Amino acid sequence: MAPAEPHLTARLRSARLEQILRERICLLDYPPGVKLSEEALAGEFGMSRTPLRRVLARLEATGLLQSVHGVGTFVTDVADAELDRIYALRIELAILAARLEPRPPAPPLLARFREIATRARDLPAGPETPRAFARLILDFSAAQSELSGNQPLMEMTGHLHGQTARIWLHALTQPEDGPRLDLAEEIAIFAREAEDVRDALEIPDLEAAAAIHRAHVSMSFRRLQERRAQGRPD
């Protein structure tokens, strides 16, 4: 969002805002421990503090931000534990999108899915990799939002993707706490899922998408047990 764009109603200015705040969360623009500056936000967006405030209160809700009385807003971490408990429900939950209010994907959606499947095998290696591939993520995290009309359980599924995806990501770039994740196999792997979840949906058989899905949201969080055991000391 630009701040010159006067055009957009202010509920709709301050949903592109959470949308921008929280994929700058998770794609590691503003990493775990981070202050945010509210005056800087204002500035960029061109917002008062106000309705700034009510868009970072809501990232609070989610998990995000923590507000700290006189001190200011900052990125959260995620406890190993709470990972685990986060990852736990996104398994439970994976399965209910083909359940509750499915909705067969209309062909503007299914062309969706067909480049993100498309992005995915033909995904380039070099330094902005793992970026685009996070972002490759979260758009096919947001293309899966539309395949369910209930909106609580896509609202809540968004925002435990939101929690992990920053973990997941910090795995494939970081290696200070612990050995990175191969970031090729995760593409491939990746690749794999998004084809077969397409295959599923031009059927459609959502049942079958949704199975895919939660079978590869086990799978990843196998892997970073995985690593998690590999980085602790014996």
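Give me the form predicted together with the DNA now, not the form predicted on its own.
One chain, no partners, no other molecules: that is all that follows.
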């Protein structure tokens, strides 16, 4: 496709590529379990397999990819048991953002939260809805990561979020029994969360915002478990 810039620093080129691939995975352009082709990706980005493999190795270290000799490079899936553990951890970490170096949002950041809230409410229905929803969730997570100055904490919550959100959304859009009904419901719930968090940040009450988010992570986890229980007795 587009070889991007013909010549940028090697370091920036690889960082850029890593970000692009990470987004594609989180936006479900590459759903869990899918096989990627090193050669195809190298061709798409106008480089050799060697530097591409370096990027893939980094993504493998963060748990988003897994390479198997002679078979292929796969986007990782997350087993139910581990998903449960990540959710349990996210619930605990949600409050820490307000306790460790909370940073009241500056006007530009507040504007981002407002934009996310309105975008969530006006999310258009259609075949592109899942991807738009995924993008929305990604943006929300990115905005949240600026609410605390504790970078290691925000990196971890962001990482865990990326691991769970894509699996969660993938399960939602896979029409096992309830096809799109769940998705519409989840979108409405997320819109409420975005609005509530926005309102809390306008005060600004960071602890309230964190508590709201924590509650939603917890409830989202419960709904996922219910959905699992429904899907099993088939």
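Residue numbers count along the first chain shown, from 1. Values in this document were obtained by computation on a predicted structure and should not be read as measured data.
Hinge assignment between these two forms, with options 52, 168, 77, 135: the rigid parts meet at 77.
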